[in-house]
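First comes one chain, alone, set out as structure tokens in the form predicted alone.
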Amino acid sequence: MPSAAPSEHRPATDPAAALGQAFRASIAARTGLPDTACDPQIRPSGNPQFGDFQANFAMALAKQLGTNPRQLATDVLAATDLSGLADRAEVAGPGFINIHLSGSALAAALDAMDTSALGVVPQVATHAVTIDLCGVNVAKQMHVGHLRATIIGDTLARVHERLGRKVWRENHLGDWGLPIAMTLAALRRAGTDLGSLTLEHLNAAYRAAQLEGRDDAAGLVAARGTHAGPHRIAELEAQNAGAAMAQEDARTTLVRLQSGDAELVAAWRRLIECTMREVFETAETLGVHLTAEHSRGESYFREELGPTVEAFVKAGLGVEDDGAIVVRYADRERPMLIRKRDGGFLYATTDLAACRFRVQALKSDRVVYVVDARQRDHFKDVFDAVRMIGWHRLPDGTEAQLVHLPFGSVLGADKKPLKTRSGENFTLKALLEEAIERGTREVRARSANPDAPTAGMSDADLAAIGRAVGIAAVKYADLGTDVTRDYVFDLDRMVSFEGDTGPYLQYAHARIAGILGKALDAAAHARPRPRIVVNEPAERQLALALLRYPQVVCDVAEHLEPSRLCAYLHGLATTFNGFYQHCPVLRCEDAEVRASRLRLCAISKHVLKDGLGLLGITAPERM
């Protein structure tokens, strides 16, 4: 998975940061090595009985220095000041250092984390981040492939924004070229009223136009060569003649559109409006921040395509090949075609112009393309060409990171790409409607229990929760998977309130909200805030889990892996359940401990809500 340069500092509330600083100084003093070579390798302990963290530097460093690792660990530990941070630390095995944090250190770190920022420190950056997401084609309905491109991109945008970065969401519309002109020409020939066109009708017209313009010249030659019956030959001749007429009409329409014909441009805009109306409605349903301001299509770059090719030719990178212009690479046989023999341009040409725009005009030092895995070779060619010509370099000399984040397919129960029962691609709209219906059914069934928190709620409120549950089910199942892998779409599992699902996390949040709502003394939430006390093992585990959150947010941004956040939130919810089972909260008789545990509940609720928000998932107060 691609990553940016590692962060210089871990979040200040992370105990690992303080441990790292303390051990780094003593390693440097003991070995004489520069600070950069003294990584103490602080890691969470795999078993709480051996401590909270381990310092694992000794084996690798001792080999480098030609010394005994256990002795090196012993010497470094003796020189390390852990006062106020750890109760004890001991060398184990061949040179591991097990570290047991003090309860007061954990409490102090949690207290520092308990702000609106939750310990997430804004990154210091002078440049923006551009994320290419969604990528719909005009005149075509959104399908399940657009689900992944849209919600993965939106989550990564949210995470970068959470870290204080300026983010450009870029929905690269397929709104230009011969296919669009072919559809427009067919609609005009049919006398269709474009003002009342729906996307469903437009999608059907798009497919019909593609079929209408498809000839079968090879079939006609074969039919004549095998002396097929006159009826079959006449049929193929009629098909080819009709296809030739449709293709010519499309080419004529495209030329008029490119020249700015007012009537055609107005009709073309109606096609875009019809398409985007449903796209924006779907984005709103998904809780994705995507509007017209984020939609910059191929047409936006149409005036830059000629100059783009000319720039490559002038730089000696674009060379003629049988009348076409291609870019060649030293490490692969395939060239990249950027202008056809007839002077037409290609997707690669548009992507070169768009990439240049995103780096130079939008001033982005990181450009992420969330596009399915089948485009891997295409983006390798485009990015390498951009680097060859130097368009990846910003005016201040910063080299932008160009990343293709490839995602896998959404599969049905048969492990094949998800289809409807009729064998057609599932439209995204239909899929979401089914998920919402299933989520609403589950919520209403639970509300029938008189002891349920939702008992007695209005139909409208239950429908709102059901909608949130259905969308959470779909989004979490997608984001919780390694983005590069395929996954099976199984709504029965996804809407479950148990297991590793979005509704489980929503329920965990609502459960904590219920606990806090039952707290009788408002003083537990008043200022000055109650002192945090971390004594019990379950309290320690919850504290350690909460303190990991800021670093997890940084890691998701660095590695572009939303699944890390999903795994963290599920682990936090599970850890909280263990805490609640072993540490009485509302029934705790010690007022100070009760107030502390209520505060731990409040921080847990805040982290769950914030993390779900980064996934674009609503966190209901009642479920």
Ligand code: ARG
Contents of the next structure:
Amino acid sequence: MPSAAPSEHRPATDPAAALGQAFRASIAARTGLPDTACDPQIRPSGNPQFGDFQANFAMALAKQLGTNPRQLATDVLAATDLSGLADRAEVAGPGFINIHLSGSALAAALDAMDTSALGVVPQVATHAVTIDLCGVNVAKQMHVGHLRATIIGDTLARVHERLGRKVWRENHLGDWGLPIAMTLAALRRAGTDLGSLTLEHLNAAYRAAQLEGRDDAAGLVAARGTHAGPHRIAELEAQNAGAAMAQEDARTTLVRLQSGDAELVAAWRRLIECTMREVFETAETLGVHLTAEHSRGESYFREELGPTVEAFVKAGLGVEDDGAIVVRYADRERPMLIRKRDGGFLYATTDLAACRFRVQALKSDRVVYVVDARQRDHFKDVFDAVRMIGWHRLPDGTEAQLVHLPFGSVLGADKKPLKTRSGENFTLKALLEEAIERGTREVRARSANPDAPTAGMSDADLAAIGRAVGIAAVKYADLGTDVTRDYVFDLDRMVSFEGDTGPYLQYAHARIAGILGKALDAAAHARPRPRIVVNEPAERQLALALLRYPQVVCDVAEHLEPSRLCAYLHGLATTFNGFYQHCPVLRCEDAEVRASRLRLCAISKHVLKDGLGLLGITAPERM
Ligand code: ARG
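Alternative state: the form predicted together with the ligand, after the form predicted alone:
Now the complete complex, all chains and molecules, led by this one.
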């Protein structure tokens, strides 16, 4: 992997980084190996009783050197300077080193982390990252499948941006080719006024056009062979004649569109506008950063398709097959078609051109395609072809990492892909409306309690919180699941304020806001900031959890796994609850400890808010 976040590059405020440095030096001194060969293997310890971290290098290294691991660990530990870092460190078992960090080291690291960056260090990278997300098709309504392509992509974009990377969000719209020509042709035949077209209308026209264009040649052959009767045969003949006519109309429409017929191009633009209006609206509802500037659809590459095929032919990689041009692979039977016999180009041809553009023109050393798992073979073929021809190389020779992030399906309660009662795909809009309604109901019900922080709030304010809760519910449930896995869409579970849910995290954040709000005294706002003291076990656990944040952000980017961030935030909220239970904050009598605990609260709130922000989830102050 060329320049994507190396995990060794640990954030400066991470005590694991400081431990790593100290041990690396002493291992190198003890063994005479170069620094780079001395990975101390610092890991968080599984049980706080045995310390906060472990150094696990001794077993593998001793084997390599042919010495005793316990002895090696003991020698290295004796030579390691842990002053100011650890209170205690001891060798255990076959040669683990258990390390107990000092409270002052934890406090100092937290103090350093307590800035707007929260310890997240910008990556040193000269190249950009491209995230292919959303990918709607023009004339079709967004359905639940687009939810994942949109929000997983948005989160990955945010995380890379948070790490200081230039990110290109590319919405590869299906806005070119036969399906859209078919819809255009059908709308024209019906004399529809495109000026006042709604997407719902357009979507219906799209489906009708698809049906109209579908012949049933096999059905006709079968009907004739089985003596299905003249009536059935006549019906099928009529359907096939109608389909042939619709197909012919679509083909001529496409040719005229492709050759730039002004009237058709204007109509085509209108369809795109009509579709995108709703896409942008939905993106806004979802809190996803996706606007017109991110739309670079299939049509953007239309002039590149011919040259793309020519380049493959010239390189000897595109070969003729019965009048068509295909790319063949050494390790599989399946070729990739890049030009049809009739000269038409394909989805794959466009992706070849787009991939080259992203690497070579947008200068991305990482191109991530957030597209559902059913397109796995497609991307394998495209990426292999891109590498075969060398288009994965940036102008400066860097090789880009091309990744398909195949996501699983959203299922209904019956464990089948989520459908409406009448068997249709849920539109994303309907789904989000329901989630918002549920969230709002929940928030209103809670505000009825006179002790609730939301008691007496205006209806508009409650509605805004309800909206945030509904959206958080849907997004967190999705992002919290392994990208590749299917999950069941269960609104009851998702909007709950308890459990592993988005609202639980929002609530944890709002609760801390409430604590801080009650502490409006000099200590909370003292300048210079009050000293952090970390003594109690629950304070240590909270400090350790907070300090892991920067590394988690790096890991999410490196492994492209938003669920890691969700799991981290959930763990943090739970750790915070433990802290709050064991360590009185507002009622703490020692003024210095109270001030320190308030600061721990403030940093916890900040991390929760920042982390939720990376998931594109808002964190209300009151809930
Ligand atoms: N429009 C495509 C579809 O609905 C998704 C586009 C994904 N991105 C890409 N570069 N192929 O299947």
